[in-house]
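Here's a solo chain for you in structure tokens, the form predicted alone.
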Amino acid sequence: MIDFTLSKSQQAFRDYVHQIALTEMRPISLECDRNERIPDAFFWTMQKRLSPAALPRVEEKQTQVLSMLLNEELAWGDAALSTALPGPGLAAPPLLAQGTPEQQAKFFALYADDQLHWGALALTEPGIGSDVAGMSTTAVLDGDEWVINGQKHYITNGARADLVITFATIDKSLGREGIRPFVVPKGTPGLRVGRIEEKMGLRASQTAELIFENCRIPKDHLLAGREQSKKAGFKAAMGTLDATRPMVGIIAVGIARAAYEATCQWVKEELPVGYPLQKRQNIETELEELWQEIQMARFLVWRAAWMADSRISNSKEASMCKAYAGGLVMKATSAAVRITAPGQSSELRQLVQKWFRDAKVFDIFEGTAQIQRLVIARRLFPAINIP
């Protein structure tokens, strides 16, 4: 029997991170959203407070589950700030999945000092989002170097990343079998940053366009050491999404929970005097049902993370939790905006409106809701050829 009841050490870890979200993130959330920038002092503070030495010790060896606990609390504080934190970030999953021990030691060493370093994953292209097999960025072997040409869009932390794990095709005629992951360090000639996107939500989180023009990297920057099959590169891309979709799901849960709690607070403290009793009871019933759905989404995410920790294939579960949480966060934030509409303008209502803007992308990135349903269907019915 799987039991997702948190141990005392896991609860202490969660409480510690929650205090960080409350004291370091919430106070600057609206300002960072308005200015579309994050002060460097925040990054230094978070790097110190979230360092392994500062975090409470957890007895259970469940790396992915622990990551879910951490990221829900950080997203509760502010999702944009949480996605902008220093570290290897989205560069880590493909490096762990496809990098040789030597490559992992070499590239992860960059993040071992006391400075601020970021990582990024370059997968999405203009016109090519969820259809990874249609990738147009190319990598051609020229002697001892790979030459990369192409364009990547919507890259989180792309402009500040010290390492960009870039997916490109070595032969377009091979389709998905031609896709490979490459490590492109910051400052490599031929790699330049295009525009920084102006977004509706997650405005403080940097989202960049990356342009590769005859970008040359050493031959050994190809991540293909763990598996030599023809589909290794495509599997690395899909494996990366299997690893990151629960993360997207738990961030959505964090935002949904924040919206739910703020709405409950508003109903308790600010619902106008004389508000019809029946309407108030309807609101309370809606919020009770919403809380149940938030817990359901959380358990879906935890199950996908537990499977990853147990080295059980979780493609279906990763898509299930991402699809459900992505829809739920829209439902929760929409309800929060609607219910608090009669109130006066306040910081709480500004946060609710911000969360509503932040929520939409969780139904889109790391694969749209439609793509998640396709993945789920293919896993449920493997005998049927679902395109």
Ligand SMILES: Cc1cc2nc3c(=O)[nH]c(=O)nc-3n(C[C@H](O)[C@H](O)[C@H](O)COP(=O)(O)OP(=O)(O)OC[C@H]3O[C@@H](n4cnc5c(N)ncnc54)[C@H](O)[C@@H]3O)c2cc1C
Given for the second form:
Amino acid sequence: MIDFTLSKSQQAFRDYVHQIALTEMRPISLECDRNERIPDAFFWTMQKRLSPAALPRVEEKQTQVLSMLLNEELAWGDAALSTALPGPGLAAPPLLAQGTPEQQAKFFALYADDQLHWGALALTEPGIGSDVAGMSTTAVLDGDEWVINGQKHYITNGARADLVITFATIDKSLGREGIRPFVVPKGTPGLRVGRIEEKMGLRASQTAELIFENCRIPKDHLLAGREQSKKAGFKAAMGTLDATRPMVGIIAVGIARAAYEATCQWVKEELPVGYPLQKRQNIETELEELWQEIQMARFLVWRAAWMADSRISNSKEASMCKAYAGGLVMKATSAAVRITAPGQSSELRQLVQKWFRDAKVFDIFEGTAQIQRLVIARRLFPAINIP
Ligand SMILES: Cc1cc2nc3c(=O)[nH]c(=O)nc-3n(C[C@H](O)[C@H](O)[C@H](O)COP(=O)(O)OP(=O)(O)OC[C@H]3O[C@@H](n4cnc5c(N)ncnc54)[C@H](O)[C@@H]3O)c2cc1C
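With the form predicted alone already on screen, would you show the form predicted together with the named molecule?
Then the entire complex follows, led off by the chain already shown.
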């Protein structure tokens, strides 16, 4: 059965989140971007309005698909604010993939009280981004504790995170097979927050450097419960990306849609009187093509999410949707900039300018476009040993 129509309860869910994006996110979007700060009041409001008790009930048991509906609307509101929301965030996929039931119960419990808590995922190191197999952060077992040493950078919510899922090698000579995920709680002696990046886009979302100096964590903070094979750690890292790439894809779709809608609004309301008809038609054709591409990107994301919900391996599809949506968001936002010629004059034009800056990173994080193509090619042509 193929079905891309949303049920009534899914539509109600999406509409509810859209209202939140419109009323809570858009009004503070530009100010947070300018100041690189998000008021605590926003986090409290969002925690309340997006709590399971407040969200409309959805019949379908499709966690990933629902998450895509949620995140497209939130990204339409503001992608930086949406990536900064409290919750386990990027810490969740490796915990779910590699945590034992006891570890999951223990670590997710932290997020169940009424306070604000964040999570983070620390894979990237200076010089080690795409090729995580070459990572140099080490974990050495010393009695009942792991001792972690190394440096991670560009970690989303790293400075706020109550738990940082940190990937480190237990034996460099093993290459990718030596990589393991560890849970490092905030405040652990030896874990230090370094530089907070000043970024071009997603400026309100905090991106931190984390430094581990003889950072000791209990032995049972190693996430290796589900699968004990030698490659389990590396697979956990890659499995995490299979889960997060559709998420990045749908955030890109949300921004692309915001830019598209703003451009349509500008054409309707602000295109100068007497603008040549032929030029107007060219703009309309371009917008129509963009709308088709936004739909295509969304369907690619939904398919990857549906596969994850159906427990079907989705590495190729996750990379395809991320690569496509990452390119599309740059195309849509740059068209919006060109057509509306943004300046400081109107809020709409300032938003368009912001979305253009926000878009670039969707071509970079969770694997650059080049890396997505490699993943896709490896899956399409397994017989050729693509390095
Ligand atoms: C805003 C932001 C938030 C981030 N959040 C997180 C986070 O929460 N956690 C985390 O762990 N990381 C995070 N990252 C890091 C991000 O995932 C990496 O920046 C990304 O994977 C690229 O790695 P790199 O920067 O080291 O670039 P490199 O890997 O050095 O790549 C540089 C260039 O070389 C190309 N390249 C590399 N290898 C190949 C190859 N084999 N074939 C062809 N081309 C290649 C790349 O495509 C790229 O164009 C974040 C980054 C940003 C900008």
